[in-house]
Every structure is written in C-alpha cells, then in structure tokens.
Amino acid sequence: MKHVFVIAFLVLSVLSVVTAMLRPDPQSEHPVLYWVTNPQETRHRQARAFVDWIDRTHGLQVDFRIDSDNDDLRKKIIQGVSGVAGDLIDFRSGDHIHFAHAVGMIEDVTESARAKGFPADKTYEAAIPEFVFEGRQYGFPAGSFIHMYWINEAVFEQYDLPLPRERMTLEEFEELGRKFVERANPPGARQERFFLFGSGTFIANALRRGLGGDVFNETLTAATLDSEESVESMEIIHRWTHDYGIMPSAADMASFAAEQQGDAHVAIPLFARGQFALLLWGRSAVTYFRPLGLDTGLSVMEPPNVGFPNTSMGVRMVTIYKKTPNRELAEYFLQYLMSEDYNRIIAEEGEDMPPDPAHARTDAFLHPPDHPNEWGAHDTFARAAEEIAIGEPFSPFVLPGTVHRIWSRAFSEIMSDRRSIHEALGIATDRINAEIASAIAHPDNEHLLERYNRALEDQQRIDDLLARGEPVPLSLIRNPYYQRYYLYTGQAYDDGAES
C-alpha cells in the first residue's frame, strides 16, 4: 500500500508540473502576471481594479491573469520547487506559508515592503507572526480573518431568550446555551438544534488561552498541550458536547452533512434556518449569508471569557514566487493591497478584514448600505482585530502542519472517547516534542540547534523570574500569545528590545 501512495504522489507531481509547463504562452503586448488564487468572483473584481490602479499610479500596463486551476497546496508546492509556479501565490493559513518558506519558494520582500509602503507593521499586529519569520517579511495579507461567534438574532427571539452580549463569562454562556437546547428541542426527540457550531480545535484554543495556557511555551522550544489549562479547556468542550448538547458531536454533523448532500459549508444553511444559534466563523460568513437571502438580525460576540479575552487571527496571504521573472510588478501588487481601491472592495464585499486597519473604521465596512441586518456585527470584528486577536504560535523547530495534525488527532480521540483527556494530550505533547528533538538533532540543522539553545537559556531565565514572582522582560518571550497575556496579567514589562 505504501508503494501505491508513493507512485500516486509521483504521478500527481509529474502531471502538476506538466500542466504548468503546458500553460499556453500568452500572446500579449503587455507583461503577463499570474495570480494563483481561489476562483471566487470577487477575485476578478480585485484583478480588474489592480490593472486600473497600476496604470493610474505608475503608468504601467499589465496583462493580469487569475490562475485558479492550481489553487491547491500540493500543486503550489510541487510547482514551486519545480520552478514553474505563478508569479503571485495565495496561502490561506500560517502553516502553509511557513511550509512554503521552509522549502524556499517564496520571496523575502522586507526591503521592498519598506520602500513601497507595505511593511508588516501597516497591518494588524496579530497577523504579523503569520508572514514574518526571524525578522524578515514574506508577502502581505490580502485579508485577515478572526474567529468570532455569529448570532442569529431571530432564533433567540423565537425561543424568548435574551441575545448574547458581546462579552460573556463561561458561566453565563453555558447557562444560556443549556436554556436554548431545552427550549429548542422537544423532549424525547432526537436533538436537531444546537446552541453553537464551530471548529472544536479553535474553540478549545480560545478557552485554553483564556485560562492562561498555549500550545507552546514562552520561547516556542517545547509543546505544552498537556498543561492544566489544556485539560480544563477540553473538559469544557467535552461537557458542552456530550453532557449539555450545546455543540453537535461528529455523529450529529455527519447526519447533517448527509441531509445537505455533502455541502462543504453545511453549517451555513443550518445557521440560516436556525438549527444553530451561534456560528464560529470569520467576517467572510456574510459572503455566504447574502446569497441565501438571510435578512434576519445578525450580531457577533467574542468567545466566552474565562479570564483573558482573546480570539485567533489568520491571514489570506499573497506571496511572491522566488523565481518570478516579474518581481517588480509582483511587488506593485502587494503595494496595491494597501491601496484604497483594494481595501474598499474588501469592505464592500464582506470578505475578511481589510489589510489596512483604517478601512475597518469606514462606513462602507461598518454599515453596508444593502445589508442593514449586518450593522450590529462588523464593528465587533473591527474592535476584536485591534484589541483581543492574537496570531498563532509558530515554532521554528517544528513544521506547523505537523503540530496541527497531532493536535487535531488528540482532539478527535478525546471527543470520540477513544482516549482520556490526560492521555491524549500527554501523547500529543510527547509527539510534538519528539519532532522538535529530531529536527534540532539533524546534522543539516546546526544553525537551528544554536538558535534552540539560545532560546532554552531564555526559557530558563523566564522560568526563574516567574518562580520568584518577578516580571519578565518582553524581549525574552517569542510566543505572541504570552507576550500579550503576560502584559495583561502584569507578569511582563516592555523592555524596548526586540524579542
């Protein structure tokens, strides 16, 4: 069986490269620039706006083409390392960006970003860890997404329940959720209405961080998924699912998916018709709500507050292919992402957060004229992006995709009762730390070992200071979560040095 998978991968690799190489040679009087991105209709509006913008601002004409056929991570990586990728390449998660960086296929744009006005600090602080590695910038966000709880206000009115507040304690949230489940489901019948749907791992991450823990320690040198905070967050999720019925189980979702005939976004129509009262999603949920004609009142709340208000932020990143023959034109596209032209489109279309935070305070963003039912939602996203959003921790000593796979497996084992919470989290922690040990021990990673040893020394200093009850200099901390959390709790101070 192993040989079958290897052969299949090789065949896919060859076909992917051949497909890219056989792409018709464009007959155009202007330079041709390819953007590898998803096929959403708004991409074409953004592309047309770029052509107009670069002509108006730089006097340049470009034949700008969208390549959606290769918008698949495997194709991007295979073509990237084979030398035949598009000029601009989208990545919609930090772990994909880090992987592309690890294989050396995306361009360092640090200097040109400063010169052309799209440096990392021009966008949301929480997004920076997604595309800045070791102080170097690789690309710029086309949009950032924040995980928040959408509220279908009509459902609460239907069951005579108060609307959730923007910020609620865990106890308040659970009480409201249990009341909803009781009122919305007839006694003795199969439960078909749930208080909340969303990715369980994202929900657990926000709870863990609210309690004071994270996937990694302060210096990103070791996994800490077996911490007390992780255990407690999983106890909450397990209770919501198996004891209170606040969240659907995997079996419930499989049943819903079958009823929806395999709709990839099965949760959207279920939320629209009131089977979920709350939906964990980014602002881009409106791009699905609007075509459905969902015109009931919509508002948004933060994840339940268990001590430290927080949520996570990710990005849809545009990177420049390292072997592009059109480097300068590609840089102009990243500059365009900070323009009013582009940010206005993002605000109007409802897709993600605009790269320039200033555009999240415009009337076009906050009060879309054709969708007054959304007016209570967008300002909450704008505040969250600035006040409580935190980027994901990416350890330089282990691939993020590996961490995600191990953590997701542990979550699944816990929720299906195949392992206890303590056992599953303990195994996951050991596996991640074994991956770190393997990486730093590799003979080709001597530079990584040196970096790891320096970070270990800083970790020891942090541990000693915390044990004595003394604040930690912020420059010692590499995990963006602990930088924010320790400042919030008074356990750190900004010493002005770079971490």
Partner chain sequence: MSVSASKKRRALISGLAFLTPNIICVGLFTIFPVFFSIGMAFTNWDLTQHNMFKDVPLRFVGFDNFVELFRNLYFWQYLGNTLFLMIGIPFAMAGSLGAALLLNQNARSILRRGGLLLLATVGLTGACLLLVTLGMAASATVILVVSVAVAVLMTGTVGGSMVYRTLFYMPHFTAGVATFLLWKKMYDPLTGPINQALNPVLSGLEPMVLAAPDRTFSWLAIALVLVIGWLAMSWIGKMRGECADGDLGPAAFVLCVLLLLAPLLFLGFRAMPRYLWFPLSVGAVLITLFHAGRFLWSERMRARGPWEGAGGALLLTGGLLTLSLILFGLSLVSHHLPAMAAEGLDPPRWLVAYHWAKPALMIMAFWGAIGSNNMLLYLAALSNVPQDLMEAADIDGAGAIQKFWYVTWPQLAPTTFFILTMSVIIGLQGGFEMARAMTEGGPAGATTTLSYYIYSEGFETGRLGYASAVAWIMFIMVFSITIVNWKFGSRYVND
Contents of the next structure:
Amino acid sequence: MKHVFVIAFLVLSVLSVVTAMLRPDPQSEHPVLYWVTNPQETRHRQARAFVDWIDRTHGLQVDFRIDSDNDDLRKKIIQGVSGVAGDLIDFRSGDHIHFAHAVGMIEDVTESARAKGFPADKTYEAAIPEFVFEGRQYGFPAGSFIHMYWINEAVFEQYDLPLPRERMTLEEFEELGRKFVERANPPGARQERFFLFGSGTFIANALRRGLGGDVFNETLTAATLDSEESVESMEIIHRWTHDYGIMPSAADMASFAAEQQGDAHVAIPLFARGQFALLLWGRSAVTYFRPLGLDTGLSVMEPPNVGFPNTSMGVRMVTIYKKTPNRELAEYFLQYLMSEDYNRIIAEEGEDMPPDPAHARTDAFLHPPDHPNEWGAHDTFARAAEEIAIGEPFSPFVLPGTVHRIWSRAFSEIMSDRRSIHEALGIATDRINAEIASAIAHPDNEHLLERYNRALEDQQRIDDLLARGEPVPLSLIRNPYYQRYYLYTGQAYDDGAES
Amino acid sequence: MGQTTTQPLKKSYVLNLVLALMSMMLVLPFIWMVLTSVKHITEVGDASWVPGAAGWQWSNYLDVFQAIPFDLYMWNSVLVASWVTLLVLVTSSMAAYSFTRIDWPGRDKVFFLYLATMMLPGLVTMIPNFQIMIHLRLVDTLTGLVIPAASTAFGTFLLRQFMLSIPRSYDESASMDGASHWSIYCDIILPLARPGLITLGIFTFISNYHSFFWPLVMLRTQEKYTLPIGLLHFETAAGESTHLLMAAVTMSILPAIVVFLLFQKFLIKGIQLGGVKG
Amino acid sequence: MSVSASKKRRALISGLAFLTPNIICVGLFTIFPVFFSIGMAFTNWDLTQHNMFKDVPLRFVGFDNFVELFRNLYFWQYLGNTLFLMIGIPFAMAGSLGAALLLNQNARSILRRGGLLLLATVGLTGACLLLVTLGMAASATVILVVSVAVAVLMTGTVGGSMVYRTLFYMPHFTAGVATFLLWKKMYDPLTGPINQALNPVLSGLEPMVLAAPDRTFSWLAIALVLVIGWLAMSWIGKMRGECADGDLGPAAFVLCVLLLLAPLLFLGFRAMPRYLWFPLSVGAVLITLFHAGRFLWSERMRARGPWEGAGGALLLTGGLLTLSLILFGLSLVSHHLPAMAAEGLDPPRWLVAYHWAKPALMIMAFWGAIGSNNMLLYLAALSNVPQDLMEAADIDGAGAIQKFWYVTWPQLAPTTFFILTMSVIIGLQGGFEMARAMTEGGPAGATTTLSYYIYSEGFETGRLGYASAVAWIMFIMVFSITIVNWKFGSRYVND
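Now the other one: the form predicted together with the partner chain, given that the block above is the form predicted on its own.
Everything in the complex follows now, all chains and molecules, and the chain you saw is the first one.
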C-alpha cells in the first residue's frame, strides 16, 4: 500500500507538471494582457488591431487575450477584490463604474491620460460624468451610446403616413402616433402593431429633462423625482401606453414572448418586421440590422421635443484593474482607444459612437458603402451626440445602482397601475433621500458629509438666485443636465471657474 | 437466504416486475439523455425520444469537443479529484492509526472534537476559507481546490471504524519485536486496511469529481474549469444546443457509473460501516 | 514510574506526529475558519468597503447583522423555502424503505425456472431494438421504453437484487451538476419530455372534468378535508390512549398535537372559505380539548417522563402531517379543477413558474433519494432483523402487513431515526447546487434556500459579515437537530 501511495504521488506530480506546462502558458514570451469584455465577434478584431498598433507605434510585443467568461458585474467585483481580475475590465453603465470605483478596484489614470493623450475632454462632453469623479479620471470609453428613435421608413410608406421629422413637438408626435396605431391595426382586433418601442424609464427621463426637471437637483444633494415635470412626464408615458396604444404595455410585450423589455433578440426582429414603427436604440442597432438583412430605408429622430431637446449618453468603459502587473501596457490600450485604428473599426462596424468624436464625421461612419439604406441615420447620430446628448446625473451621495433600482420600481408600479403617479414618485423620492441621509450620517463618511454641506450651501445660493430671477454661475451647478438646461434657458452664465 | 428455495415462483415474478418498473422509472431520464445526445439539431425538442429521419448523430459527441474544451475540463476534474483522494487517504489513515493504535493522553477528547467538526455546515467555513485563499494567492488555481479538501473528519472517522475491526494481535506481535509505529503503519495496518482505503478513496474521488461550490467560487479562467463548472458554463453559453449539452452530460457521468460498477461492493460496505454521508 | 511517564510522552509524541498532516489541514481550513467566521458575523465586513484596495477600518457591530437578518423579509422567505423543500424527506424515506423491502424480499435469481420467459424476452427486445433503429417516430418512443423495461426485467431475473440495486443507486451516485442540467432540460415547459408526456394526458382529462356533473369536485374537495379531519382526530385519540398506557409522556403528547394541528389550521385559514373553516377548526379544537381533559383527569398516568416516546410519536406525526398536506393540496386542486379545465388544462411550467419550481425540485430530489445511501442502510438494517421474531410472527399467523408493522418497523426505528435526523441536517444546508445550476434561485426567489442565500450574499454581493451571520443561524439550527439526535437517538444507538 505504501508503494501504491508513493507511485501515485510521483505519477500525479509528473502529470501536474506536464499539465501546467501544456496549458496555454501564462508566462508566454510576451507580457499577457487580459481584457474582460462581452463575447462579441468584433472584440477579436479590435484585439488584433491593438496588437498590430502597439507593435507599430511603440515597438512592443503583447499577448492580448479576451476573457468573456467573467463579464458579469458581480463576478468582476468579487474577482477584483480577490486580486484575480483581468488587467482591463469593461463596464457598460455608469452605475457599474461608480460601484467599481466605490470598491476601489479601478485605477486612477488622470496623469497618464494627459501624458499619453487620452484625457477625458477628448471624447464626448456628455460621456464625462460616467468616468470622471471629483476631477479624477478612471478609464476611457471604448464607445459611447446615445439613444434615438430609429425609423423604419417602409412602414410609414405602407400605411401612407408622412415620415417623422428629425425634431418633432409632442403634439405632432402624438398625432402621428395615434394615426399610425389606427391605420396599422384592424378595428376590434387585439392591437399588435405599435408606434414606439423602447425602455420606458429612458423615455421618461428624456421627457422629464425636456420639461425642465431631473432625477436630482442642481447640486445632486437631493432627489427631485416628485417634481411637477417628473409627474407630467409620467402622465405622458402612461397615456401613450394605456390610452393611445402608442407604446406596448407589459402585457402586450408578454404576448410577444419578451421576457425583458429591451431584449435585442426580441425587439429588433419585431422592428424589422414592422411590428413597431419606431425603435428606441443606439447606433449599435445596425449591428443587429445588418445580419438580419434589413435593407429598407432607415433614419432616426430625436426624442419628441417638449421644450428642451435632449437625449442621454452612456458609455462602455474600459478601466484598468488596480492590481494589474502591466499597468503601462494597459494604459497603452486606453491610448489605442483614441487611435485611428480603433475608431475606424467602431465607425465601420456600426458599434455606437467612436471615442474620438472626429471619427463620427468620416465617410466610413456616415456612409458605410455596403449599407446605403442607413445613410439617413448616421449623420443624425453624429450631430445629436455633440448637440443634444447630456450626461447622467450621478450623485456622489448615493450609489447610482440604488437610485436606478428605486426609480425603476416606481416606474413599474405606475405603469401597472398599482400606485398613482404622485404616490409612487413621492415614495421613490423619499427612499432616495433616505439613502443619502444614511450615507452621509455614516461614521466612516466624514469627508462625504463635508462635501454634502458645501453642496447644500451652493444649493441655497442657486435657489436664492433663481427665486430672484438672476442667472446662476455655472460653476455652482454639479448636475450636468442643469448646466446645459440653464444655459439654454438663459438662467445660468459661464463664469469660467471649475465646478 | 433460506427463503430462496421456498419462494413461490409467482410471487417472484410479481416482485421482479415491480422492481423492474421501479428501476425503469429511475433510469428513464438517463435514457432520454442518451437519446437526445444523438439527435440531429433539427429534431431536438421533438416529442419523439428516438432520433428520427435525420438519423443517429454520434458525431455530436465529437462536436462537444469543438464547442468546449471538454477534455481539458475532464482532465482538470480528474487531476484535482486524484490529488485530493491521495492526500485524504494518507492524512486520514495516519490520523486513524494514531486514534486506534497509539494510546496517547487526551486521544479520545481530540477524536470527539474531530467528530464534532463533521456536524459543521460547510458554508460556515467557506467564507473565511476564501479569504485565506486570497491571502495565500491560491484563488483561480487548481492547487487551491486541492489543499482545503486534503483532509476530512469523515475520512478519519471511516478509517478509524475500519481499523478498530482489525485485530490488535497482528500489530502487537510486531510491536513486541521492536518495530516502530511507522513500520507497523506501513507494513501491517495499511495492507490490512486496504478495503477501507478503497472505500474511502472512491467516496473521496466521486465527491470531488462532483464538487461544485468551491470550484465555482475559486475558478476564474476557462483553462482551469473543472467539469461541473465547465458544464454550467456550457449550458449558459450553449443556448439552443440541448443535444450537445446532453452529450457532454453523458460523457461526464460515465466515469462515475464505471467507478460505481467496478467498486460497488466496497461502497456498500463502506456506507453501512461508516453510517452515512450525503 | 519514570519509565511509564516517558513511555506516555513517547506515545504522545508519536500519536501527534501521525496526526500532524491531518491536524494542519483541519486546523487551517476548518477549526480556524470556524472561529474566524464567528468573529465575522459580528462585523460590518463588506468586500466593497473592506478589501485590499481600501483602508476603511472594520468595525464590530454587535448583533446588528442578526437584527437585520430577522427583520429581513427575504431571510424568512428563504428559510421557508428551505423548510418547504424538506417536506420531501418523508417521501424519500418511504421510497427508500419500500425499495429496500422489495429488494430484501427478492430472491437472488430465478434463472433456472425462468428459462422460457428469458428466451421470450430476449426475442422481444431484439425485435423492438430493430424497429427502433429502423426509425419509427412517435411509436418508436413507446417501443423503446417498453423494450428497455423488458430488458431491465430480463437482466433483473437473471442477476437478482444486485441489478436492481445498481439501477436504484445510479441516480444518487451520478447526482451533481450534470444530472441537474439533465433535469433542467427535462423540465423545459415546451420542449421537455415531461410536459410532452403530460400534454396528451391533460387534454384527455379536460373533457372528462367538464362533463362531470356540477359541484362534483367541490364535494370531493370537502370530502378530502373531512378525511384529513378524521385522520387527525383518530391519531390524537390513539396518542391519548398511549398516554393513558404510559407509553407517551404528556409533553410529547402536547408537542405532537401542536405539530399536527397548527399547520393544518393555519393552512385552512389561508385557503378555505370561512364558513367551512370555522366549524371544522372549532370542532377540532373541542375534540382535542376533550382528549386532553380526559387525559388530565385520568388516574392511570403512568408515563415515566414527560418526553417518554417522543421520538417515535413525532416521527409518525410528521408523516401524518405530510400525508394531510398532500390531501389538502389534492382538495384544493379538486376545488379549482372545473374552473381550470374551463380555461384549458396546461401542464405546469415547472422551473419558471413561481409555485411549481419547488415541487419540481422536490420531484427531482425524490428521484435521486430513493436509491440513495438510505436504501443501503435500510437494507443492512433489514438483514439484521432477527429471524426468530419473524418466525414467531409466522406461527401467530400474522399477515405481511402485520409482520411489517409489529416486527420490522420497530426493529428499524433506530435506522429510521438516524436517517431522518441526517436528512434534516443535510436538508437545512441543501439546495445550493440545484438552485445555482437550475434556477439561479428564481423565479422571484422561490428556490433560494439558505445556502444559496449565503452564497449570493457572501460571494456575489460581498457582504461577508452578514453572510456569516446567516451561516451561523443555519449552524444553530443544525446543531439543535444534532442535540435532538443525541437526546432521543441515544437510546437506540448501542454501538
């Protein structure tokens, strides 16, 4: 028996060593970089281009690997705090980036961004709040997305309706929508064709901002979801859904077998079939349209204008893991995101907006040679990203994920008629403010309390100035929406100071 | 069994029928699994269990290797389970020797403590263990799967029961001759305890082959996935290809069935000796 | 003296030396973590706040985690899920016992006398397999299943119990992520074989239900409720009799009555119309009080202690309660059947339906548990039933059922008790693998058990302190079951 043990031990040792040697070697001759990202074919093209680019521009050899097994927020966080995350980590929403930043696992790249040429202000202004906190930069966008209403032109022809214009007022939009619903659905039958499909919370946000309100106040110190503008925006959505049939309700969606609203695999084919005339989606919708062979005319319009034209911008961010052994190389990857090589891929493949806004003006972006049916759309995206896109309001006093959860819940309560609009929004506002109160009261958060008190003073000054009808200096305002909105309405002036 | 000869033939047939039906119900899922694994992709989800016009697609099994590094997963699983088995056998048999053949003061109290740890929910220790692994830098390594599993109270308990049943006269004579504990352990007790060791070895191997929680927490990169983790990953990634998943599942439970058929005598003895586990 | 002392010291040294490899591992990965985790349960350790990147000091928060846990509705839901899944335990035990009894009855082999049968089955199976390989769509399934059944029967008659035992044991031995994924596919509402088999059955049932005269099913429902009442009352009466005989202690009696009546009354309150519930519950309480009163006034109270006979009585009460719950469920189904049939009977959506996900997991667990270690333990116990007792019963002219009830069952009591406590201990910690591999704890948390909750709080959300607190609550429950095991089980366990 003792010999069996010894032999087994030797055999297993040999086998283990052999296994370790045969495995795709982590100690390859070049430094290895892991990029945790989503499993899309184009990522491999982008990775290959990076290897070529870094060799050409810096003379460096790198073994660049894509890790799409761990592309899940919880996995990224737990692996991050366990010291085993990838060198470069993607985050696809500001909520997630804020969370990762709160955990402390992503690298501050402010200085190297300046040195290597990818500072935050090189990309879209509206994207900046997503990855710059307190003046410090954490990563760089691999792509920014703005949501617009895609128009399936064939559907409008079919029902003999005029094409929507790029910018329409609420009244025009509603009239067109009701006409469409009337003509596209036989009377008496169950409604199967809808004017608009898209994430309800997003549409509500755009409407609210158009009316002059936002989730947070000017200094991000309190939630203002219960404002008049907020209530009105919800009334609009509610009547679109339940009175006019412009948008499908949750029950309608269930009959389309869509488990989740916004699921690309359900919504996009339905739009391509003409079940929806308009689809709220980013420019990346073309990456779904193209494989479907959708060749009808496509164009886009802004969200209906209720006073202040706007849409919001999100980013897919690449961040650097704090424990990476190859920080320098990882920074080169962020530099590469500003390069011609990378931006051209984004422009050609139709994946969102390129990190470098200049590339949204190239022919590859505006007029993809193989897809002339899209030509009406790309230009609108390029202009909208610079002109009407605004960043999300991220309050430093509460985790954005929490805010999002509370607000989504209120939204679904309203849409399912479980609560009145006033009641649901009131509860949501109170809950967010309670979260803020408990965060600043926490003994570990003294610096936060200080910031909060300073912001509260600013808020007081803003309120006073607004009450007196005087313009507000821009540097007092923290909420990116109000910065733009007050300039638009003339209630603010640019005092040139850093906010 | 004295009844055998007196058992009436009719009763025997009825019994056999009932037993056959029961086993049939239990085996049906496996039959479905194998049949689905050889279906053509267009026939997956059909009401008929048997592959239809498209024929029996044995090539599905090869396609699994194209879709996922099944061989790598299998290899990782077997390697980890083998290491754990070896280490558990060594540590447990030594401990069991100490508990049965050496009279040291406080022995029974320590043994009682060992028994008590068997009652602990594994989850209680998982969270601190993960912190330990972070500090030892063993997260996402196969070593990190082996080391915490390298000794179990259950193994010690089982082998102790077994060694108690070996008459002391065997080793006492050797002890009189001046043999050291080490040589008694190696040359007398270990060979005599062979059936017990085999039982424990199979238990350990199989339970580590199936092990899920700890690898799930520990592993990050695909090259290190063990079979359960790899299968789960395949299931979420595979989406529509139920036939390939079933082929992979079939291949992954095959070793367990083979081991069981080869060693079932030892297993049943072990279960009845050591109470139960799992 | 000094010789023996040095001998003792030598024994100690060599004893510990042999223990060293084991003790290092157990110490580092079991004993130390246990104490560490007790400490963690009282801190606010959150991986998002306290990790290698940040210097936020950990703070002891006393019992805050436990307070939060008890206030957290999710915790109670998940505890409820865990307990609900344990309803499967009595069934699994009954299945194991039944399998063991059958296997024990079965002769080794009837090969010589079954020669003709054997030849016939070989021929039949061969023909069937041929048909199947030629490919006959739907009927091929039937032929295949039949032929496999025949093949099993054939090998069983040749190989005897060993063959069946192997087949019974297979689901348990292969249980793991692989079989969970298999069942997940089988439960698929549209493409899974289970619903594909149920669909024709249900569509056949539908017109029959609709054709039945009005209120038939309502009366059936009421009849089932009355059966439950009758069962419960006669069991309470029987226990009172045992009290009077001194076989059952008063405390055990009260506990059993509570265990039986409380869930039934509560469920009835939730599910039954009030005009039905009030008379039934008042009746039940009155009868119970009557029994209790008679018992208290009786002078022949000879129980040796208040807990006399608690183990066996609780076991049987639990079994009866489970049976009552099933009947109750049947009654509910029967009450709603006509309405359901009018809308069209659809098979359950199993894992994706809130109310069916747990039963689906229980069915799967039952499949794995029949032929598990429990069956082997029962087999061992059955072979230890003294033969002379059986023969004595034979001489008394006892039937098979009486022999089981008066001879075998009491002899099996220690094994049953052992299996029960072990199953409860495992059940309390269970459900993680199923939940993770099949449902991710959903839908809407319906299959999240305590262990899955600990996993998701600890390893997905990163709240280590809170997760440890939940783990320790679980430990306390497991520990109390162990205590019960020692207290009541000790008299059974002789070795």
